[in-house]
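Just one chain is shown here, as structure tokens, and it is the form predicted on its own.
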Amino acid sequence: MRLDQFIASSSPLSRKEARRAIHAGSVGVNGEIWKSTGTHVPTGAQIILEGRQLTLPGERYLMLNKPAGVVSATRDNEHTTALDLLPPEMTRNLHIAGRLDADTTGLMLLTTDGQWSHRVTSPKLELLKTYRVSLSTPITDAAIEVLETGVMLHNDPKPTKPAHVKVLEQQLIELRISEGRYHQVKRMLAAVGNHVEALHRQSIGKIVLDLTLEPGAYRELTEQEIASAG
């Protein structure tokens, strides 16, 4: 990790302010003053900023109940982002593991741990994702058969992997898939002649959206939930 990034991650300073502190000679690494912002910090090095030792905070793992209209981005000049729903002090180095469309609601995972988010989103692990899908017309037995066999999507060379469909009501289903193609659920239902009116993600792997979380609310993941994606 670069020295300026380390300081920005372990102190109240922004990246720009960290560079200023380094240039001013306010930063020591293993007892020596460093003035190069881009130098990488050795593992286990002692970093001192104005007489105070810095340590990196632990990784953060959160679940958020995403409301409709919130975009899956860290910054957006026109729309509310997922990170806008969190206290500013919690958002540093946080990123989204598994994005959702703006109009899709439900489980969103956010973390500072890049390796963990890679495991959550890696197609190789095939973590099952469960969605509650409201439809414009009743689901047919023929459509269910196609969904559970594999659907050819427009401009995709291969069919989707078999999904699992549970009919809750005539126009409400629970759909479980192991892939994460672009707009996959909406495109799958369109391919079988239906239209998604509302989409809500309930789970990713063994991590299930906490039903006590109101839309826009969040909580930290438990150790068991974090380990389940490993």
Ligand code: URA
The other form holds:
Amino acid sequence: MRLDQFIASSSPLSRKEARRAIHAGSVGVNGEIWKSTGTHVPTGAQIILEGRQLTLPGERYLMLNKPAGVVSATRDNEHTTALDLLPPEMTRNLHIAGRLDADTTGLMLLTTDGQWSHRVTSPKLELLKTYRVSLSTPITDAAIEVLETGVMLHNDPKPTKPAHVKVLEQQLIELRISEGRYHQVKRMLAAVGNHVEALHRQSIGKIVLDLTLEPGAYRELTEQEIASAG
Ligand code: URA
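To test you: the structure above is the form predicted on its own. What is the structure of the form predicted together with this ligand?
What follows is the whole complex; the chain from before opens it.
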């Protein structure tokens, strides 16, 4: 890997800024100042930028407590995105594994590992996702039965897979589903004549939203959490 590329991958600097830093003599490689941007970095070399050792980041895996109003995009000119909530040096090559609507809150997973996010979102793995759903009208026994059997969604030829409903209050349920179709929870509740007032994702598979995370806060996943989605 070229030196400028290494710096751009392991620090907040862009490639252009990295080249400037190299020319300015701010970069040391194995104890020597290197001023050539295109030189290849020897394997295992110690790279110092302005006195700070840089390491190439490995894959990153994060959970974010997504607040309402934040969009599931990496870039958006009008709205705050999930990536805007993270420190810039964390966001390189990061993508969202399982989008949420702008008004949905709760567990969002972000990673640099494309294969992992593919597994997390793959319909084949059928990872269970748990949502807390506030409803505009009380849930009925008939609606629960339909949701737990499988419901036909508007403009969708296949019924949903059986869901699991836990009634917390008349207008508050926990819904567990194994699929991730577009606006699935809202469409499921609409199909049984109700309406979602607020939606919050609590878990994906064995990864449960950390209750110590305030809305907008994030943390890295533990090795166990990462492995649980493998
Ligand atoms: N289902 C929805 O309708 N919206 C979400 O954000 C997630 C699941």
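Positions refer to the first chain, counted from 1. Because the structure is predicted, anything quoted here is derived from the model rather than measured. Whichever C-alpha set is largest while still superposing within 1.5 Å between the two forms counts as the rigid core.
### Task
Indicate whether residue 26 shows a C-alpha shift of 2 Å or more between these two forms, with the rigid core used for the fit.
True for residue 26: a C-alpha shift of 2 Å or more.
#### Entry: Rigid-core frame, C-alpha of residue 207, shift of 2 angstroms or more between these two forms
For residue 207, whose C-alpha is compared between these two forms after core superposition, the shift is less than 2 Å.
### Exceeds or equals 2 Å, Cα of residue 222 between these two forms, core fit
No; residue 222 is a residue whose C-alpha shifts by less than 2 Å between these two forms when the cores are overlaid.
#### Entry: Rigid-core-fitted C-alpha displacement of residue 9 between these two forms (angstrom)
A shift of 3.1 Å.
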